[in-house]
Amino acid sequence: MTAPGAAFGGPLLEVRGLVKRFGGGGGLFGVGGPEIRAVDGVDLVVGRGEIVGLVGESGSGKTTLGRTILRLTEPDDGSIRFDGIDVRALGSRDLRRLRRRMQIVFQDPGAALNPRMRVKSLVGEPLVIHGVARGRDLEERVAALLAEVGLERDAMHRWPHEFSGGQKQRIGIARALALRPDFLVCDEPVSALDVSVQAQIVNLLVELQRRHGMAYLFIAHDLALVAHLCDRIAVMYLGRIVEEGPAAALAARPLHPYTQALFASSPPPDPEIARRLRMPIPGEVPSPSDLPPGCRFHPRCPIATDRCRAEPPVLRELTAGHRAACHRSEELLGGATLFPRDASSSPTSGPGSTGRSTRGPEPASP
């Protein structure tokens, strides 16, 4: 068995049974609802300078997960070690020293910037709470942080809505970087921005893991993208990780059917070839609340049989290193495709696209 993050001197978070809750308990007027399982007994790991990308439909538990990583918000069950050091025991005051190695940058950076903050005092915050700098040190210390994700000096006496979704997110990144983390969750940090600027923010954050080494978990909904940056990926459907591996592995030959599902109806390049060959997932995603027995996604798998509407499957080793919940993935693994895709839309199709070794950046946009 293939240890996830062995390839990089070992893990540097290790999440084990993690889950997270939402509603449930009735309440007053019937507030809170059926309980939704956000997050349900998920295991991830990632290596020191490794990056994990996170993949899944809206609503399948992605930011939860990040975010209950990170205990911005609190979990209900399970274990999340981080360099071997137990997080959910942690006090506020030990919680905040860690929070030193442990950084977000958010989908909407707009929604992310204080607006009544000048960007000198949102990108010195963090140095401030934790007494690295002050006064002309401070200045400096923003300064080059504004230069490392290519904004000018005078940006920091400005106010966010002098900026465009584009730098605001840089603004975002320099925060995030202030006291030097060692693991960055990047949820989704291109998706509210423009196409013409997306690539330009991916270059910047494959050029900072590679300067300072470090390890991103990277959640996105384009599968071609995180296979293009990513070491790993780990696929998510109704809060559980359905499906892991080394990212060129998954990419090329997906184990679980939904995984195939996704990389199917992401649109190739060719707009005409989209249309003829772009594939929807079939059906609707259930309700959280009322999660279908089984595997969760057999209510809109073509391959699923009695056991699969029974009998949960479990996430194993099938290669070195490629998990996948699935009772058929052996079927899979043969050689068979549920969901045909081009292979002009492929993510392996194309150099610099297939994991760590020829992981570069993504071309400029025009």
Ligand SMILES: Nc1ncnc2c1ncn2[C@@H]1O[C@H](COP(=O)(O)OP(=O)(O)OP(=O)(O)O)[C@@H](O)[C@H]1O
Given for the second form:
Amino acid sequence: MTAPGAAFGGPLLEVRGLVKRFGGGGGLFGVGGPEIRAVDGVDLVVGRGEIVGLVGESGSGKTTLGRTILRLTEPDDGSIRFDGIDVRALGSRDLRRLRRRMQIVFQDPGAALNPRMRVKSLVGEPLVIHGVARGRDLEERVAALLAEVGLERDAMHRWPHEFSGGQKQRIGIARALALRPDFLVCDEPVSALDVSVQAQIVNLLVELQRRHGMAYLFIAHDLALVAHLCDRIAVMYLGRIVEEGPAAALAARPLHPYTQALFASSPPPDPEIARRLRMPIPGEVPSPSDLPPGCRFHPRCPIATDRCRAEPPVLRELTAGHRAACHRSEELLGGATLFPRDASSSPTSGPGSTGRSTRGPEPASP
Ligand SMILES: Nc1ncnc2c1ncn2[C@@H]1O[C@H](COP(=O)(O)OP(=O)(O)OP(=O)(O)O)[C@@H](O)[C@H]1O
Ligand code: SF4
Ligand SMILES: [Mg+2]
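The form predicted on its own done, now the form predicted in complex with the named molecule:
Then the entire complex follows, led off by the chain already shown.
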């Protein structure tokens, strides 16, 4: 493996042309069905200590992208460079070493924690696997990790089922932190939790990010949260990044009709209603196994033209660091609003409206 890139001056993570397909028939084990291009040529850069939000409707490929970056799912094409290291070229031993630096926090903490392991083993397992600690030292390290995520030392002797959803997620975060990673994929880390504890977990993640200077790829449905929390936002639709830019600029003036639609239909404050409105944008998401020609959003886009139906748009930089893949983004630069925002759900009425001078949600009791 290339030497860890303390001396590498480039971005922490640089993904180019990443592709992950599922199905397609004829596989070694007879994996049939139509081919699904879950991640279809994604470019993504995450800087050191940067929080990049990844948003998009259900099925757009966010989880697959996050997992493929970590090689929890094997990519089919493209490159992944982490701190200058070619992640795709690593053998299993070097990949395991690199995993110390790249971890994931899962959406459903209940499902992610082995019910037959006590908390001490769950949190301590990465330390044991990587030969970092054992015995008394292991116990002290687990206690310190539990303290970091707001859990008592005694929690280490208990089983996952003895904890609430929020506490389980704290355990999942402690496990992810155990090896002091530089990069965390947070895959909708609060969407399975009661609304009463969501802010606490988000606050915890923000606090940990500030304390340790980690970079996050923060996958979420809640655009107001992402706009507030993140330095940059990438918007995904049917396997592709369709817009990407500084969070404040992108939230204030989305330059892709799909992003406008997402913001206009941003989840209402009531999480139960939000859960039922998983796909609030007019029109159906086309099947990823039968993608429309040209721009993939054209069947749902109110300003689609013949060119849109024929020619796939590429990501283009329209203002500083703000890119969109749309033939008509220049017109949106002028402030055209295709999908009027509901004032009650607009990110401009949420915490994101305070701009980027301070990062993090409103304070909540731990
Ligand atoms: N293991 C798999 N086998 C086959 N298809 C898969 C697999 N994992 C994901 N897919 C498909 O890939 C596409 C992208 O799924 P993915 O879970 O990455 O989307 P997502 O954006 O994370 O959605 P959500 O917001 O619901 O979590 C979907 O069409 C999904 O059905
Ligand atoms: S390229 Fe055309 S169809 Fe696609 S989002 Fe832009 S205007 Fe709409
Ligand atoms: Mg997902």
